[in-house]
Structure formats: C-alpha cells, structure tokens
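First, one chain by itself in structure tokens, the form predicted alone.
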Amino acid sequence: MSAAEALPATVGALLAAACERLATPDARLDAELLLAHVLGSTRTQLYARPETTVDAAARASYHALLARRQAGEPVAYLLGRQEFWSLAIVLDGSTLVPRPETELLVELALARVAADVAEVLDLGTGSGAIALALASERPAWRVLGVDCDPAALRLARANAERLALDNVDFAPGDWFAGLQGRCFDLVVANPPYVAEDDPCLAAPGVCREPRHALVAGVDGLDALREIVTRARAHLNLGGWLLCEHGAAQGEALREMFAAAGFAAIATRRDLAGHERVTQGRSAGPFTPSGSAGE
C-alpha cells in the first residue's frame, strides 16, 4: 500500500492527519490551503463537508504537496500564487513570496504622492507585487519595475498581463543602472536586507527562496546603501524614496537618508510593531558628491 493510499479518505480525517504530520504553528492553515487547492474548493467548503470522501488520485496529490511542505517549500510556491493587496500574484519559485508586512510600503507610497499623475519606480520588483499594487490603485500613474533577474521579469510581466494592468512596465536593471537621466516622483524598494549569516535563512520556507533576493552582505545593508546613496539623482524635486528593511535596521536607514540629504525622514512600524519602512523626501536639487552646495 502506498503512503497516499494509507491516508484517511475523508476531508476531516485528511486534515487531522496532515496537521499531525506537519507539526508546525501554521500546520492547520497549511493543511487546509493545500487540500482546498487539490480539490479545487475553498476552505469554507472543507469546513462545511468534513465527511466528504476524497478519491485516491487526490489523496496522492495531497500527499506529494505535504511532503514538499515538510521539506521546507513555501506554501505559496506549492499553490503557485499568493494574495497581496487583494491581488492574486502568481509565483513560480524564482522570486520571494510577497509578505503581508510589505503592504505597509504600498500604503505609505499611496499616501505620500497625492497627484493623479506620477512617474513611479519599483526597484528589485521580483514578482511585480508592489508595482502591480500601485498600478492597480492609481490607473493614471506610470509605474516601472526593474530587476536584474530575467526570470523575475518574465514572472512580473506575466502577472501584469493576467491582471490586465497597462500602466505598468518592467525592464532589466541593477538598481538604478540603465536609468541615467530619468527622474521619478516616487521610488519604492523592498531589496534584500538579510545578513549573510542570519539564522533565519535556514527557516522553513525562507530556506527555499532565492538567496540573492534575501541576502545583502555581512550586515544586510549593502543594497539599501546603494539605493539610498543614488536615489536623489533620480528623484524629482519633492519626490519620495520609501525603503522596506529589517526590524532592527531603522536607525541605520535614518542615518543613511540623512547623509544622502533627504528631508522629512521617518520610519513607520508594521502591524507587529516592528520598524519596517523608512521614507525621505528630496527637498532640494541634487548635487553630486564633491560639488559645492547641497
């Protein structure tokens, strides 16, 4: 008898066995999401009919997904999607899974720029989640997402096409490389900000995400330093830079923003109370380092 055939045959029994098997804080949620995916149902339908018999083929598919989850693969990769800002973002394992806390970056970006028309840049766009959220909320904004990973760009473009958003575009680029002479009203970034020896990199889920999208040097600040240092040369007068970062990096980011000549510097906390997004405004003309003036 195969492992799948040995699984209980009803929805309720399958979920109970899966929770015991996964044995993680989110075991119940993971088990429900994966079973609903296999059965093409909703979690509510699972609750309503726990006595429903599940056929052998579906049990085999469920068994395979549970094994992959046990091995540390993110649920979002197994489902092939993740909801972000009410949008269903398709994923294929080539980018990070969009986090709920990143919605704070979107919320603040929308609040900072009141104009109906604006030029917006999303650095390190990955799946395109942030760019797509902004484009969906502000149809007259022109949003550009850049990423150095061709696989990420293919995914972002596919998400934009599926969501029928025509005010967003994606282009290859290593942060501001390739954007010489272009300025924006708003620049947002959720770059890698994990230190290379951080134990969180071994955590379930995270261990299967692309390392290059997570790690940024010894202290996790390499990408943020480059972005903050170079951003003012690409911001219109009064334009905003907003960067997501780690919970313990707020003070370092405020110092970086100040050194780069930003005004109105502030760090906002996420729903868990952690410092998560630092923002600053370009309040004067940009002067390259070594030139007179501010």
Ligand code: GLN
The other form holds:
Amino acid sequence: MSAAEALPATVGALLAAACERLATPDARLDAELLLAHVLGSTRTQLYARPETTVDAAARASYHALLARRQAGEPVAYLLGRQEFWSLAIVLDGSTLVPRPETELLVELALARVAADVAEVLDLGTGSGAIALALASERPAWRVLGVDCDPAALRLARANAERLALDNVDFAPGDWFAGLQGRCFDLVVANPPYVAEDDPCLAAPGVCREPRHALVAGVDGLDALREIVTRARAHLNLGGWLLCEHGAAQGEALREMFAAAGFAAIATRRDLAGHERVTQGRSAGPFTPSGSAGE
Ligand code: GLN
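Now that you have shown the form predicted alone, what about the form predicted in complex with glutamine?
After this comes the whole thing, all chains and molecules, with the earlier chain placed first.
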C-alpha cells in the first residue's frame, strides 16, 4: 500500500491525520490550506462537509504536499501564492514570501507621500509585492522595482501582468547601481537584514527561502548601510526613504539616517510591537561630499 492509500479517505479524517503528522503550532491551518488547495475548494467548504470522500489521486497529491511541508517548505510556496495588501501575489520559490509586517512599509509610504503623481522606487523588489501594492493604491504614481535576481524580476513582471497594473516597471539592478542621475520622490526597501549566524535562518519556512534575500553580512546591516548611504543622491528635495529592518536594528538605522543627513527620522513598530520601519526625509540640499558618509 502506498503512503497516500494509507491515508484515511474523508476530509475530516484526512485533516486529523495531517495535523498529527505535521505536529507544529500551525498544523491545523496548514493542513486545511493545503487540502483546500488540492480539492480546489475553500476552507469553509471543508468545515461544511467533513464526511466528503477524497479520491486516491487527490490523496496522493495531498500526501506529497504534506511531505514537502514537513521538510520545511513554506505553505505559500506549496500554494504558489500569498496574499499581500489584499493582492494575490504568485510565488515560485525564487523570492521571499511577503510578510504581513511588510504591509506597515506600504501603509507608511502611502501616508508620507500625499502627491497624486510621484516617482517611486522599490529596492530589492523580489516578487514585486511592495511595488504592486503601491501601484494598485496610487494609479498615477510611477513605480519602479529593481532586483539583482533575474528569476525575481520574471516573477514580479508576471505578477504585474496578472494584476493588470500598468504603472509599475521592473528592471535589473544592484540597489542604486544602474540608476545614476535618477531621482525619486519615495524610495522603499525591504532588503535582506538577517545576520549570517542568526538561528532564525534554520526555522521551518525560512530555511527554504533564498538566502540572498534574507542575509546581509555579519550584523545583517550590509544592504541597509549601502541603501541609506546612497539614497539621498536619488531623492528629490522633500523625498522620503523608508526601510524595513530587524526588530533590534532600529537604533542602528536611526544613526545611519542621521549620518546620511536625513531629517524627520523616526522608527515605527509593527503590530507585534517590534521596531520595523525607519523613515527619513531628504529635506535640505544634498552635497555628496557632506554628511552622506560616502
Ligand atoms: N522578516 C524576515 C525574517 O525575519 C526577514 C526579511 C528580510 O530579510 N527582509 O524572516
């Protein structure tokens, strides 16, 4: 008997067996999301008809997904999508899974820039989640997402097409390299910011995400240092820089922003109460040889 044939055959029994097998705090939710995905149904439909029989082919698909989940793959990769800012973002494993706390970056960006028309840059765009959320909220903004990974760019472009957003473009780029002479009203970034030896990198889900999207040097600040140091040369007068960062990096970020000559520096906490996004405004004339730290 194959492992899939050994699984019980009703929705209710399959879910109970899957929970026992996954044995993680989120086991029930994961088991439901994956079974609904296999059956092309909703979680509500699973609740409504737990006695429904599941055929052998669907049980085999479910078994395969549970095995991948047990091996640490994020549920969002198994489903091939993740909701972010009410948009369905398609994923293929080449980028980070968009996190709920990153919605704070979107919220603050929308609140900071009042202009209907604005030039916006999203650095390290990955799946394009942040750029797409901003473009969907502000149809007259022009949003550019850059990423150094061609696979991420393909995914971001496919997401823009699926969401029918035509005010967003994606281009290859290593932070600001390739953007010489270009200035924006708003620059946002959720760059890698995890320290090389951070034990969180071994956590289920995270362990299967691309390391280059998570890790930035010994203290996790390499990418943020580069972005904050170079940003003012790419901001219009009055323009804003908003960066997501780790919970323990707020003070380091405020110091970086101050050294780079930003005004209106402030850090905002996410819903879990962790310092998560630091912002600054390019309020005075920018002099490259001045306090920008280059
Ligand atoms: N917040 C993510 C984590 O801790 C890291 C995201 C990032 O490096 N940009 O898993």
